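We begin with a single chain expressed as structure tokens, specifically the form predicted alone.
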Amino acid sequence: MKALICYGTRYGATKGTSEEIAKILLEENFDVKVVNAQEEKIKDVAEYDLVVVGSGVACGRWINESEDFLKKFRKDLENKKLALFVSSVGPIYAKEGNIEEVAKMRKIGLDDRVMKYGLKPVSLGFFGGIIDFNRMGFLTRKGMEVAFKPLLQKHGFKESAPDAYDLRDWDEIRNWAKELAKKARG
């Protein structure tokens, strides 16, 4: 089976997640193409059996190019096995036990996109992202530091680089990709 993974990223989390999903799909004997929607435009999805679309989410917004991909190919995706995933700060809220906020983020990041474009995905992935304070503008950085830095430290999230925190759970991502491979064949 041929798979396309098309993603958009802010701080690199969605890129890394896409690459890990691709690795698992390759192990499951898929022929996989991974595309950064911000760098390469896909002209056609006809040759792919499985299409995976990923995006970083900030303030409830997808990366523009990932959203544009969904808009452009929404009709073509009706006849494909489709999966969507997002990278977010959800794990922070989950550690806080704030299930309502996690559900709200999942709804905005995934369920609302499914409804908006009339999609029928076989799987939805809601993963952690990267918070990289070094790559934020001054005001965003200050707001994020106040809102999240104490929580990151409180819940033991480790810096992957100075002032950058990786919130991804690699086992969760790998297990999701293995399940996706089964669903794509089904």
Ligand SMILES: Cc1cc2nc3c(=O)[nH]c(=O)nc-3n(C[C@H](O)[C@H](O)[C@H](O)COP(=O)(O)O)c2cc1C
Contents of the next structure:
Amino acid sequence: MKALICYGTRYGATKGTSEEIAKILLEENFDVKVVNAQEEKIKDVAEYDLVVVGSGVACGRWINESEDFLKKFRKDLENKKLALFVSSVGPIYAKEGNIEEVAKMRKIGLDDRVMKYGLKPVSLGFFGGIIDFNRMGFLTRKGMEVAFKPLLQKHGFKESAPDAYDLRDWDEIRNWAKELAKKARG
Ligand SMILES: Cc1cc2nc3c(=O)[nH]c(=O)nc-3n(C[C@H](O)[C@H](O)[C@H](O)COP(=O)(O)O)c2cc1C
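Instead of the form predicted alone shown above, give the structure for the form predicted in complex with the ligand, please.
Time for the whole complex; same chain goes first.
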């Protein structure tokens, strides 16, 4: 089976997650193409059986190019096995036990896109992203530090580099990709 993974990223989390999903799908004997939607425009999805679309979320919005891909291929995706995933700060709120906020973020990141484009995905992935304070502008950094630093420290998230936190749970991502492989075949 042939799979396309099309993603958009700002801080790199969605790229790494896409590559890990690709690795698992390859192990599951899929032929996989990974595309950064910001660098390459896909013209046609006809050859793919499975299409995975990923995006980082910032201020409740998808990366434009990932969203454009959904918009452009919404009709073609009706006949494909489709999966969507996002990279977000969800894991911080999950550790905090803030179920309402997690549900809200899932809805904004995933369910709203499904509704908006009338999609029928076989799987939705809600994964952690990267909080890299070094790569934010002054005001964004100040705001994000106030909002998230105490929570990151409280819940024992370890710095992946000075002032950067990687919220991705690789086992969760790999298990999701394995399940997706099964669903795509089924
Ligand atoms: C300015 C800014 C706004 C953000 N807004 C959100 C948000 O609304 N919801 C969310 O879940 N995560 C938010 N995040 C966290 C990102 O989702 C996280 O950084 C993720 O890694 C982005 O994906 P990417 O690394 O592929 O770009 C925000 C991060 C920044 C820096």
